[in-house]
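Quick heads-up: it's one chain on its own, the form predicted on its own, in structure tokens.
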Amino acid sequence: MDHTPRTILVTGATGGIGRAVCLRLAEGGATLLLAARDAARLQSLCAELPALGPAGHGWISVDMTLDASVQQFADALSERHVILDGVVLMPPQDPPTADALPSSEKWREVLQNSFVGPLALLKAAIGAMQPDLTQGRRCKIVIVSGISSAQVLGHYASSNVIRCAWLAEAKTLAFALGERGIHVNTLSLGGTLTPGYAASLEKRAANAGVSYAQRLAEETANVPLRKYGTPQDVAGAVDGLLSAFTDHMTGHNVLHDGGFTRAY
């Protein structure tokens, strides 16, 4: 069994969930390659994370919605001779919308930003993987999605489509890459109390003249666990999907929603 430190690419690294994932993985001994748009925030996060090796963590600035930026990212991977053991892909999400029939122009924008661009980045990352089954070296991909991948939500019309597309792509890649020892699973999130969502919830509570706790209780009344997840909860799930726990799992969609989804 190969016990060399893992090198993991995390996209969306500077966001609320991304930061929690990076901290969890770094504390577990992984070497991280961080990716997001803001170079200054990436550099700052790299400096904050604990690192076991002398080289520390790395970062590459990338905008997944732009083909040219994704190509520059792919070139940087090659130039640095990066070998990846895992990828945490968090594709950009389209804002909530109930428009079930957006214009063709809007659909092209949504598909480019939330699927085509991120998939091109994932393709480059897969090219940097070198699994070795004789040494027990498997590579893991976690694609972070949402519960509309399994249950239609009326106010997430475009996301209903995009997130299902990611599930289908993960299944396709699971078949295509499984023999090489590359695992592809998706993590579909329900309500998650990121700093941004918590601020939004606090504002809605103030507008309604109720306390934050009361508003949170109202919003989570239809969640069996009566709570939203936290970025740290998500980080734990991502860590598990990157671990030996999934050595016999691929093409699987894990719901992380407190039991909200009713479908079998």
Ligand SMILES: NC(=O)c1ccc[n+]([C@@H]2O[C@H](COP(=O)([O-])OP(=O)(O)OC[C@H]3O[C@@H](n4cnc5c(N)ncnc54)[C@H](OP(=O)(O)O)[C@@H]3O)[C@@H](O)[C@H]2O)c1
The other form holds:
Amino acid sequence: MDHTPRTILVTGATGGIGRAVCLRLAEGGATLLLAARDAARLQSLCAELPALGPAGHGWISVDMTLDASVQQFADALSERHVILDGVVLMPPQDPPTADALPSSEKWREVLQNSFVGPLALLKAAIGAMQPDLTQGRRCKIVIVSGISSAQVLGHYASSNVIRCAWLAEAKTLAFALGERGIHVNTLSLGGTLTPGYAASLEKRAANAGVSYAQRLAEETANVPLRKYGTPQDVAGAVDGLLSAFTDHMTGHNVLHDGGFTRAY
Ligand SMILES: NC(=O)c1ccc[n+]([C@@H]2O[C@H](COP(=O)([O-])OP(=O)(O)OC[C@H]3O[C@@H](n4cnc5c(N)ncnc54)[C@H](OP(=O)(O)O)[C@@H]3O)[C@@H](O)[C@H]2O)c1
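The form predicted in complex with the ligand is what I need now, so please give it after the form predicted on its own.
Now the complete complex, all chains and molecules, led by this one.
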């Protein structure tokens, strides 16, 4: 584990995956800046963290889909003189849809919410990074994505496009920022058993008239490791991507899917 003191921004911090990421990073000695919309949940998570490691964690409430809110976030970063060593970005995602040809209006909304808004937030976060290669100080960005970045999934129609856009953006940023020592990698998740995902699986089991365990076994029958990931699994991967493990890696799309994706 990397014990260099570092400050990491985690967006989606209070979600199923975000919470596990925050606990893991705080335990590893990182100081965290938490971001999401609900201030009460941010405050409560922030209060839990000092028991695990260093104190000094903070939070900023932001709605990544709204330009004005992202601007306030950027202002708060500079007012607080935050210097970031890493960012874990979790762009909000619309519910899955099989509609391959949504209206232009819908496309504008999806692009704003899942790409344009979160990218503006990332730009502000990059502005708060001060890598220093003479001191071996590298900055790491992990963009949490999904496996539709690597293969088309029929029931994730707009996600197929958005996830690929993030892949292209990550590669582009990796090229643009590499010389400064800022690394950009994506982590593409397959099914991950967050409380939200477990609840949707429970529903699918009820609709099919089978038990939760039976449905889980059916759904993971085509996953080589025969299981979905856990938020703790994701937290371990994020921790690795923020660590010295990636000191010579940038522009990668790491699949975190139990081997589900067949493509090379
Ligand atoms: N779970 C999976 O199986 C799976 C698979 C592939 C990819 N992913 C990706 O993993 C990431 C996290 O997923 P999750 O399952 O942990 O989701 P989740 O439990 O629904 O949590 C979402 C998090 O994002 C925050 N958030 C939502 N909308 C936001 C907005 N407009 N602005 C700022 N923050 C917002 C939420 O807090 P507030 O509501 O307070 O804002 C919450 O902290 C997402 O990017 C998702 O696409 C998940």
